[in-house]
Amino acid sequence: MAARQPHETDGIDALKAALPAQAWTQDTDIIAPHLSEWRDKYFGKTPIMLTPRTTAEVVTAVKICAQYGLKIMPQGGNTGLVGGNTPQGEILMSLKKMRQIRDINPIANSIIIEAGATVQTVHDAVTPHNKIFPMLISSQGSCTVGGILSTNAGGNHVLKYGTTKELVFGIEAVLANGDVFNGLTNLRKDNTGYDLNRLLLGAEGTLGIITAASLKLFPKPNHTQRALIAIESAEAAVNLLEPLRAGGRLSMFEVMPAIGYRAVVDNIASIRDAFTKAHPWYLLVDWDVDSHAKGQALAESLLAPHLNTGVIRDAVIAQSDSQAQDLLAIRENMSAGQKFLGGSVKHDITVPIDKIPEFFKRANKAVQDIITNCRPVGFGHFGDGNIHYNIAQPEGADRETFLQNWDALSQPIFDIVDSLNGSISAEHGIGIMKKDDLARRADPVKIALMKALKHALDPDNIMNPRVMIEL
């Protein structure tokens, strides 16, 4: 008689008997806020949550997945917007857990500290030791380090910083088979061999499980001096830019249209407009400075000239940090100011910074001529060239109706940005919403060594299977 082939029961009862019982759950309201992320688009399912605690207890269930055959889903803070953190069935494993500073370092610049842990974690402790981490996203107190590794998170300080991949030394991560690599470490010069750390950043799960990372640090600036600028166009932002940087000082550039702006201060009660009337765009800015007494100083003299010439139609320059704080709300509120809007078919993407006002030109002709009165809302980090546009419902439309209609506004959405010679995708990843506009629109090259790849590290595709690449 031949062997029974093992079951996704055997599996499941295989890691139940290997783990503690405080390292997975089938406790289904514990699993719910899982399995959904947070603009309710993706729902999901799983037969088990795992959390574990340690990489060991994360080697341990993915040995076992291998040898049954089971899938697995790494989730980390679940703010993801693509659903590649939402299972369809996969075994779930939180990360959330697995939160420990393993050693702050202040000589070297460098924290090693562990996946689950939130990017306000790693603000909290780098503060004592007047260093910053310098990721500022609006969702830091709920992100993990992992999941920021896994999708090359982007941030507000992209302009001065980089991407999370180039803010990372090294990571240690488990395999498909359950090797551990350990790539933690704090040097800035390593030059033996591939850097594998970069190849599991930015993966998104798919080549094997974040554990912990070595990230950069850098001084805490002494003074950040914030400003909150009113202009007549996404033209006129992108033409400050060069005349703001201030010597490499400017470490933030994000830009807000009045719509966007409009939603978040009309609607959300703790955040007030900054001016008394209102104006077409809105960009804020920050410049790392010495004092707040030359931060107020290099404000005025940067702004001045462009009041005078009217391409500034007014500007709020910080007084204090509670002031700095309020003005930052807004930008940090955009997100959540839309949904007074109704439904919103939203995209990550990246052009040539000179490119962006045409982008804007084309793509709101683009996205109106398929549905009149659809309201555009693209704002986002234009220092960088990164766009959030977003195209709001029609007022009065209904919103699954509107929603219906989110391929057919992201096809010539994507087709000018390729024209442009710009990126589907930002900061937000692949996940299961691109995949497809990836593969038909990335070089042939590149998704062969993409596929070559995770044929070689996961060969039995265990590794969130569902996401970025089909094998």
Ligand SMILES: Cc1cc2nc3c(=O)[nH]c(=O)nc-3n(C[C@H](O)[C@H](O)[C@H](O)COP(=O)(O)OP(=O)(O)OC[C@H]3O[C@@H](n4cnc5c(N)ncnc54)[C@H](O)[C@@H]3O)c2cc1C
Given for the second form:
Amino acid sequence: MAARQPHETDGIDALKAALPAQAWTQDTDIIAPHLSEWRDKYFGKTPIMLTPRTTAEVVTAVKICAQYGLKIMPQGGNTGLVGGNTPQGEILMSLKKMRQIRDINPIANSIIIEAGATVQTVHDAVTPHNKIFPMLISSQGSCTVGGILSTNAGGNHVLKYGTTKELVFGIEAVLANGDVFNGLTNLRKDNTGYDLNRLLLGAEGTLGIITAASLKLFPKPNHTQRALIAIESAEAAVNLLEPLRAGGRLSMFEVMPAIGYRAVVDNIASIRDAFTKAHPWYLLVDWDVDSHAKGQALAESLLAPHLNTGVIRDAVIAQSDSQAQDLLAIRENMSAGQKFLGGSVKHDITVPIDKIPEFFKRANKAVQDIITNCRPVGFGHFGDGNIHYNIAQPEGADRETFLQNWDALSQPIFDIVDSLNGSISAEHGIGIMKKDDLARRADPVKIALMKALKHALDPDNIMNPRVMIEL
Ligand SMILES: Cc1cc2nc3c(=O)[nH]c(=O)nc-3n(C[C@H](O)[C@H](O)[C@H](O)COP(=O)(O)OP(=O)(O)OC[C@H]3O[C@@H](n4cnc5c(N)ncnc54)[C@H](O)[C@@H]3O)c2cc1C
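Alternate state requested, the form predicted together with the named molecule (shown: the form predicted on its own):
And the full complex, kicking off with our chain again.
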């Protein structure tokens, strides 16, 4: 628990008095899972966890926090990977009890849903309407609408549908003074001034608390044809992107190196190798097509020329939904599988797609110059130029000693990314983990504008104050 100031105690008492008993807890057993995260990198503390059930309860809580100067950290599914979801003494506000579906409109192709609903809940709600919300993300059973909006999450369908920012009509949010901004529209055209919705997207809870969103839906493709393709190199993957696009039908283009692939298929009991032989790299693709038969024909016609020239070493074209699911499970478990390799220094970077091979060449050399036998595991959304460039510890090394090299290994990577006009955060955000790097590396004009916006919307700096930028 954080050491409490008298002022803080008064504020917490006021919160407890103003909110219903179901909307807060100080039970340490209930709070505990909210104080650590997926990577076991951050561990936190909070004097109280608020669990509001309505926007009105969020407003009540925010107004009291503002009055007493209490800092607030919003939390959704707690799957964030940059430390922005682990409180260090802030009031923790979990949105998990706000998960109502307010409206589904199949004609406008929209759903209005509260921020604490998981992404899986959105999928389940729209499937009966023959629609999709095109956010395919391994954490979708836990991560929430508020979380994906606040981090501008990416996932496996960005190639075709864009990041979360492209998938939202508007939001409802409680601002630092307790005002409710209502942008819950499903208008495709609205040129009435600044786009205030966008300001809060990717803001990681620093400008307000998102309480609901109007999300964009799309017609469900008749059939999705999946294939897992064995290839020689990262360069081969990049060279296949254009030939496999198939006139906009390509909706997923995910790449895995042998070390990551093996970490999954050799260690996770429910998953098996799709091939009889080992290969250096693997490429997982989806095409949206009209039927199973057309999917088979398309896959065969697109892959055959490259099998003949040797660019493709082998391929498994999914024959059924369950086989397609098995192939996706390999990719979805890349993060879980890497836990079997020991400690891992992780990066989520983007470079222009054609620079991916150069990035690997320079990055692998840079990190192995620092730690000779470290093992790069660069995988992910190559169709978006997004590489999860992780560096696993040398075999047999001590995990904690290796992880002390996090910054030493990261800086050369970020230097290479900068030199290629890339981004040090592709889809996970800045959080605590990359705050100093952003401050050091971003355009000073951009940082000044971010600070000015933060001052304007949250002058007392109560909204997730340790995250993203230092005032
Ligand atoms: C196995 C695994 C796979 C993943 N794969 C991907 C991937 O492919 N692509 C990708 O982009 N990310 C991925 N992630 C990261 C993570 O799932 C996303 O960042 C997700 O958007 C976080 O959602 P959440 O609800 O868990 O948010 P949290 O982790 O709870 O919070 C994340 C940030 O958003 C803020 N926040 C949360 N809710 C609100 C709200 N209602 N209002 C204001 N601020 C809020 C928090 O304060 C915090 O700063 C993965 C994570 C895991 C564990």
